[in-house]
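Just the one chain here, laid out as structure tokens, in the form predicted on its own.
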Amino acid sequence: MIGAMPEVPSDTAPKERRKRLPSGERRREFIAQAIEFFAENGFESSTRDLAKRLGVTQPLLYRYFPSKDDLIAEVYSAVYVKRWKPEWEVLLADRTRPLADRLRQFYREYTEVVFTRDWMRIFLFAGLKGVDINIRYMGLVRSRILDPIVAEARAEAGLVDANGPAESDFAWLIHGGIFYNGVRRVVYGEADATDVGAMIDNAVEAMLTGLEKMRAGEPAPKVRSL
């Protein structure tokens, strides 16, 4: 038909604009993209890359997370945080049942948590790049893991009086061991490292022997490689 409009090929029709989300849903979708984007390359890449990465502005950005440390801030909040369990406060002061199956179960829920690829990523990145994300975690694993731990074994034991810092010391050792196997897991991808569950069975004997020993005045036993 004379007149008519040729018909546009659809490669060169108008592009369909990207969805506007809620700033709530935004902030949320950043912080995700924030977690995946240093895990993967180290808290030396610039909120610039990130942005990139993303797909936005940095000024956008930065609508957002006024600073690159409030940025770290939230991915340690999401991360480490809100990941911990308040159930496993209760679960370690149930004293209806025995300290090692307490222990049993709480470090395999707790490994399940930890032993990812964000989890341990971002908190040896950290370590190197000497955010604050460790020492601020090491706070909480003392206080909701490592006291409360040997306070229940010196009150399965009987005893009242406040907690000997090499009884720390030895819950921090048995602690960091497990730690270093999802290490092994995770980051050295050692497909053959123990049993899950046959180390935190390890773990928690030598702990709980070890404890015993210190408090009888006895040489803790040697640690089992974990």
Second form
Protein chains: 2
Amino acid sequence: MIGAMPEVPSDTAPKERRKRLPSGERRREFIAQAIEFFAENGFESSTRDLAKRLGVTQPLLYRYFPSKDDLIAEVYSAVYVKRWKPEWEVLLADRTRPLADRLRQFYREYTEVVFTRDWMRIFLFAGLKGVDINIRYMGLVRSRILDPIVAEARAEAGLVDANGPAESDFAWLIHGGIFYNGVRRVVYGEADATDVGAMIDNAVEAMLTGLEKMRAGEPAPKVRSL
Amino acid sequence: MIGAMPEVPSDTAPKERRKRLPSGERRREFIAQAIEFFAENGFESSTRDLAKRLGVTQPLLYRYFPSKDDLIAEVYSAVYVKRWKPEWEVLLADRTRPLADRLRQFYREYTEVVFTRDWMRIFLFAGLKGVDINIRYMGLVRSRILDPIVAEARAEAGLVDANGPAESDFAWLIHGGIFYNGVRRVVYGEADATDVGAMIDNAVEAMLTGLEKMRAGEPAPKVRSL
DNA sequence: CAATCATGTTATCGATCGATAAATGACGGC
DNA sequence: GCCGTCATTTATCGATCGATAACATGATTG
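Would you generate the structure of this protein in the form predicted together with a further copy of the same chain, following the form predicted on its own above?
Every chain and every other molecule in the complex is listed next, the one we just looked at coming first.
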């Protein structure tokens, strides 16, 4: 049946009839499309629908991935690991600039990655599925982002000792507020009109003033760096 | 087969062998258990597993609900509608008390409802499923909670005109931060150790000071109420 | 041009899904 | 104590799921 009617074989088009891609290229295409597919429809969607979207047959997926779960693991890796920018940690630690500047730039870059439909939805799907990768990711956010922010804020105020747990919690509060703004935008389709940059500016200011107030009850700094 | 071995009919126990509950009572039990079941396993879980948890057979569900989607709709209603407390709106508008007090009490009561495993997970599952009920719920939060908060803050400062969109956005930021704290607690199992009350107190203070700063650039109030 | 091998498809299995029809059995009214 | 009503179970249907085996085909190489 299929193939009997050649459905207008456009000679100009790349003639991408239906076959023969090199292994690596095909695999990359599978993962890239699987990200969007699972982000949109959830991980419980069928491999047949994914194959249909890819324009191949379903068993072909199993030539590239041993099981559906292995494909999903590749999706996780592509989204979580490969979109994390190590330069963020460098940026946050750059004491030649005021911390407020660094935070504004960081959250602009961070939201550019995270405030996307596939990142957000895959994060939420994975979280509800109970996979450990989300917990590890939040550990990364704490250790590489939030704790450094608190430390930088203390350093800018002339304090050198360790962070208190309350400060870390407050940084989580603002960070979570920013993140949830992305959830509202991307998952619920709200807040499109409002400006991300303005939201970030207000959030950064609230974070810094909140951290400052939180340090008010502490003893005066013994060493002033500047 | 079943019934041939009475599997130790404990005479002391309520002898809940396997049958005959009045219709209304059975229906309520189904919905109550379906909330926990779907919250834990997602809405794509099978009706057979739900029936097993309930100790009944799967077709019995279809005598009480026309379809699985109808049962899910009942779950939504039970979680979203019936756990919303109208007195929250009264509390927030009670101008005999300082706004900070009202906010601290409100968020303590609100998180008592929302920071539960089934509420949180059903909210997130429903959001990813794309059902409109979540969008309507967030409209409720804005109109009954956040906009009133902004209005109360302006009133306490002696302003009487309408809210600006930036203030509403900032209220969403802090509210989202509180909500996301619940996600971390309930969904990801983090932050159990830290105190919810302390987090709320810091969040309320940040919200009020943030709103105050946001009004700083505006013209002076023409009418002072007190 | 024929042999080879990796890519891709066809066909199909066993399990599980939501849902329906028919049989069963517990309980109250008489 | 029988009887009918209605809650509940047994049995089953058609669709869909992940996965596997067997077959087909295009490209490469000698």
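In this text, the rigid core denotes the largest set of C-alpha atoms whose superposition between the two forms falls within 1.5 Å. Numbering follows the first chain given and starts at 1. This is a predicted model, so every value here is computed, not measured.
**Student:** Does L50 show a Cα shift reaching 2 Å between the two forms after rigid-core superposition?
**Tutor:** Result for L50: yes, a 2 Å-plus shift.
**Student:** Superposing on the rigid core, is the CA of F170 displaced by 2 Å or more between the two forms?
**Tutor:** No, shifts by less than 2 Å.
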